Amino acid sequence: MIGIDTLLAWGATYKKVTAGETIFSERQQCIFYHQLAGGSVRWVDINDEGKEFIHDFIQPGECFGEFPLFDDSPYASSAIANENSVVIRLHKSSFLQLLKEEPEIHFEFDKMLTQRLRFKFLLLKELACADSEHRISILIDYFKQSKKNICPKCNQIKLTRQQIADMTGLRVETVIRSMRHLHEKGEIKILKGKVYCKAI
């Protein structure tokens, strides 16, 4: 999202996090801009029963938890490391000053925010659809277009069935059954338990 050298020049620091560690929690006040330098992070809401609803999987180079940087509200969701990861953090005040002084970065940031909002609208629309196969197909199509969560070499979908369930609001058993039907229709390929989409 923002070049590492630029962030470091503005005073950013690295932070190592371990698998399962919470980087920030829902309703916590925002102090830093966060960008993933290595590893994997999920951005989630967690209900009272401990069930997660996954908003997105963050890949190296992407930022996360950016909304409170602009409206001074607490975090709306939590960020949890999927594996041992490295995050680069820049203090909120420095980040906002960076955007003021680097308009090209500001415009790129605005573009990224718009893309994430479009994804949210897409998910909300599809969650209203009762057809589970349709929900999963739409999610896979989005990943293909955005080149996220799909291996560019072999087209393997890099999410577990549980993670797809947590993103679509479906039960994992429903996802397993629906993906089997999609395989039978030729819309995806399942080989030795791994799921592959059609060529991007």
Given for the second form:
Protein chains: 2
Amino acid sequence: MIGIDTLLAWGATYKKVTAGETIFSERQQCIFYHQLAGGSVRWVDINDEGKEFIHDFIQPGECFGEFPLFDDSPYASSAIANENSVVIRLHKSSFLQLLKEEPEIHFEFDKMLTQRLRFKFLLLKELACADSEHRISILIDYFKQSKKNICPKCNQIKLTRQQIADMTGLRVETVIRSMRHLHEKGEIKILKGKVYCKAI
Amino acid sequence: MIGIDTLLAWGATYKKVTAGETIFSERQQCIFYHQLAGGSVRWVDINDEGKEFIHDFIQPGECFGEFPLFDDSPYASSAIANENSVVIRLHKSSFLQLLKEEPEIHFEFDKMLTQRLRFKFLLLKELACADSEHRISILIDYFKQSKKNICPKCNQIKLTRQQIADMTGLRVETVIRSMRHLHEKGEIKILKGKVYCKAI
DNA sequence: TACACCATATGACAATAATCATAGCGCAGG
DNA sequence: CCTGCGCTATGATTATTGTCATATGGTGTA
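Other form of same protein, the form predicted together with another copy of the chain, not the form predicted on its own:
Up next: the whole complex, starting with the chain shown before.
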């Protein structure tokens, strides 16, 4: 999101996190702006029954956990490292000052917030109204568009059925069956269990 | 959101819309910042089968259709007047200039975007994971918190079962049955078909 | 007051997804 | 090259919600 040089100039520091480590969690107070420098982070909610709902996967360059920077409430969900990762952190007050002095970056930030809202709007409508196959298609389309979790060379979708289930609210078995059906309809391709989407 | 005086000083104008009128619709290009001055507007998506999914009800003072102001894409959904209403409109370019010159308002705006994202995050998790009763409870809680569509004196929920269905992706019959059950469990009160929630 | 219209209500049945159990496959590590 | 673990796969059964048909009730209007 924000250039690394800019962040460092404003006093940001690097922090290493190990696979499975929780970077921040629900209801916790917020002190830092977070941006991923390397690795992979997932953005999750744990519901009352202990089931994970995955909101998104964060890629290097993207920021995460930005809600409390603006509305002073605690975090709404948790961020967990999928693998060993590196995070750049900037103190909340410095971050807000940065936005104030750099309106261009501020507007870029709004653009990012807006795009996240757009995606949530779309997904919400689909999750609420559509059947399981449709839900999965929509999610794959999103990953295709955002070039997330898809191998740029071979179009392989680098997500397990379980992860897709955790993003759509479906069960693994339902995801497996629906994806088989999508394969039969020719919308995706399954080879030795691996899923490939059509060329972009 | 933004003070009416400020908007008018920047060249905003009033526009009357009649009940049922579409203020803007999906895929349309965006020229104005919109803020509701009076009446009520619903924010909807029409899916492929012609079914409405209601994202939110806009109250006087709230803005709507703000996505395209930041990312230059067309509207993601439509805005339809529920009743005769009055909208204040400001040209996109003036609006962006206003934000640039008034960082306080800009941060207020981010706060609002953030709160909308928070609500979407919450609802998405619940719609994806929870059963019909839980979905309805969550929605009622949201209205209670935001003081929307609830009579401040008698706690009556001023939404039809159909509207609740259109916000949760359920069917009217399911909403009716689930709400009866919530009534039996004592979580809400139904008197002569009207729904009342517990005191806030 | 009577009528019409719209929202609420309810039952019977069908469709879809969840649950549970169990099997098979593929890849990493010894 | 074998072993084990985690992911994928599939069948049988249950539970939930959708669908359709039809009835009741409340509110505003002629």
